[in-house]
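In the block that follows, a single chain appears as structure tokens, in the form predicted alone.
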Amino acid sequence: MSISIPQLPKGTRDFYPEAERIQNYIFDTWRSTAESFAYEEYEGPMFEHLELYTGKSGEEIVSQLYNFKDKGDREIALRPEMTPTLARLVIQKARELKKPFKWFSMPRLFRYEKAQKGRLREFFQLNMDIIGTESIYAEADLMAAIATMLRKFGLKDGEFAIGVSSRKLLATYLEEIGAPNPALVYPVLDRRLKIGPEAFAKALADAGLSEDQVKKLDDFMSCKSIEEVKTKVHSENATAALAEIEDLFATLTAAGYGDCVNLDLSIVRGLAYYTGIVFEVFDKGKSMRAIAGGGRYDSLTEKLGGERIPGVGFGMGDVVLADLLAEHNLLPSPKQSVDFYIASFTNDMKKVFETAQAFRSASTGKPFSVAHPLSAMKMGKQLDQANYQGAKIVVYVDGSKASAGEFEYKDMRTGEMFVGNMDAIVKRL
């Protein structure tokens, strides 16, 4: 009887140590940047009550979820995004939380959709959010964090762009041209650059727009500057929305991020809960999916049954980000690297373990990484293992040239041999 080999579920990944090192590099950069901007980390459960998502996005969202009934006959779903969980956390402690506050999370998320390049069914995502203020400077803070983060990964300003639009501005323009049902129009606008001009015009016609309204809307979304937009809008609300974008750009320019942002009215974001500024981050030629995206959602907590608490945030997925960094040769080596390898000519394992522990404790900061053999083996095999594990220095616990309190050691980076005490070896590292 043959036994079938277990298969990886479609749309998921295995993280062997090499891949996990790359993943941890992404996580470490996410976390260090968020903390440098004074965001606090939070988490929530990996599954929620299904109604948390249907209450936000409607019943149609169910087809995109991994959902099931638990043993208590409760409708449950694996989380497809983090914002509803964040909203629930805020609602539960609305009166206790000192506002505004800045939080971040790096959740594992699940979406039942077609697996393809840049999009998987299981993925990780950085979420950064500011809750409790309607100020445009919250958006500025988030975009500054995004730009700083991508620079830390090694990308130059010209290699990515944060495209900025405004649902508030778009809503006022739809009013000006007399669009009959904006709620039907937003999802179409979000697909504008993906479906082609003819399909776009047809979809808008199906949503109730006339041929003249379709042309006006297409021209409006093609505007590349605030000055150009000013020639097309006339209402007081539109002027106020444009002033908000101008203030945002001026603030980011003053902070040194002016080259990282641009006006892009083709960005709509399909989710219904966005109420103001929306933004997406792309590589220079928009050759892949958005690296990150988000916006302002001032009514979400109210929609989920709580009081109205303004919020703004974004998500950055690890899949597209890793693809982009790989394209620019910016990912670190996946090979293991350890500080010391403790070797023994006589296979004195007690001395090996004792010395290894001494070297781990020799650092005043982060402990040194120390490897050693786990069974008796010839010195050639030990050096092969040291090379495989990327050891920087090999320390011999029983070298004949070392006196009491000293060790023979080899700097694997240069091939040179030395004799010295632990302080000298640590200094050499």
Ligand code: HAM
Second form
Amino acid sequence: MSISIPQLPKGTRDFYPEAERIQNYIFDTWRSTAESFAYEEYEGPMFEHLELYTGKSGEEIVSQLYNFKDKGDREIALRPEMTPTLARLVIQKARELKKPFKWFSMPRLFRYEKAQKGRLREFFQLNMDIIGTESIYAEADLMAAIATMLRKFGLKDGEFAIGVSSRKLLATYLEEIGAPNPALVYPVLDRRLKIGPEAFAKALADAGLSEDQVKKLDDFMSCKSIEEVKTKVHSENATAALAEIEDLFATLTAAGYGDCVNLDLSIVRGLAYYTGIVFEVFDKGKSMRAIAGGGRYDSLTEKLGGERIPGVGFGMGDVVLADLLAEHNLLPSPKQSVDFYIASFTNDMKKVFETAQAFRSASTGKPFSVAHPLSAMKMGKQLDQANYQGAKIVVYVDGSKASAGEFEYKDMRTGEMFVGNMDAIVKRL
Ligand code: HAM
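Alright, leaving the form predicted alone aside, put up the form predicted together with ligand HAM.
Time for the whole complex; same chain goes first.
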């Protein structure tokens, strides 16, 4: 009888240490940037009641839910996104939380999608959100953070772009051309560039739009500048929505991010809860799927039964980001690297453990990483291990040239040998 070995579930990843090192580099950069913009970290459960998503997030995401009945007959879903959880947290403490506030989280999410490049069934997503203000400067803060973060990863302005649109503006245009029910039209508009012009026209016709309305909408979504849009929309609401976008761009330009943002009315976003500015971040030339996406959701807490509390934020997935960084050769080496390897000519393990411990606590900052053999072995083998583990310095606990309080040591980066006390060795790092 043959037993098949266990298989990795479709759309999931294993993180062997080399992959986990890169993953942690992404998490560290996400976290340090969010903290440098004064966002506070929060978390929630990985599963929620199914009804948190149904009817609020939009059809697409609900069709991708991993859901099941638990042993108490409750309908449960693994979280496909963080925003509904955030809204729940906000509603629960609506009175206590001092608004506005800025929070971030790096949840593991689950979507039953067709696994393909840039899309998996389990992934991580940085979420940054600002709750409790309708000000456009919240959008500016989020976009500045995105640009700062992508620059920190080593991408140059021009290698990525934050495309900005506005559902408010789109809604006023739909009204101006007399289009029916925007809620039905948004999911179609979101797929415009993915499905091609014919399928797009057909889907809009199915939603009740005439040929002329489809043509107008297509022209509108192709607008590349605010000036161009101004020639097409005239209502007071549209003018206000445009003025908001102009203010956003001017603010970002003043802060040095002008080259990172552009108007892109083809962006609609698939999620149902967005009410204002929506945005997506793409690599240059949009050759990959979106790196990040987000927008303003001023009525989500209300839809979930709480009071109306405005919010805006975005999610940035780890998958497309890592693909893009790899393409630009911007991922760090996945190899292990330790500060010291403690070796012994006589396999004096007590001395090895004692010295390793002394070196670990010799740092005044982050503790040094210290490795050593775990069984008796020849010096050649110990040096092999030191090399493999990326040790910077090998310290010999029983070198014959060292006097009391000193060690022989080898700088593995240059191959040079020295004799000195712990202070001297630490300085050499
Ligand atoms: P979303 O557009 O569904 O928005 O996802 C945002 C980003 O998460 C995408 O641009 C992509 O990088 C990544 N992502 C989404 N699905 C997958 C997948 N199956 N595999 C890998 N990466 C994926 C939201 O989730 C909103 N809740 C974001 C938000 C936060 N809006 C306001 N605050």
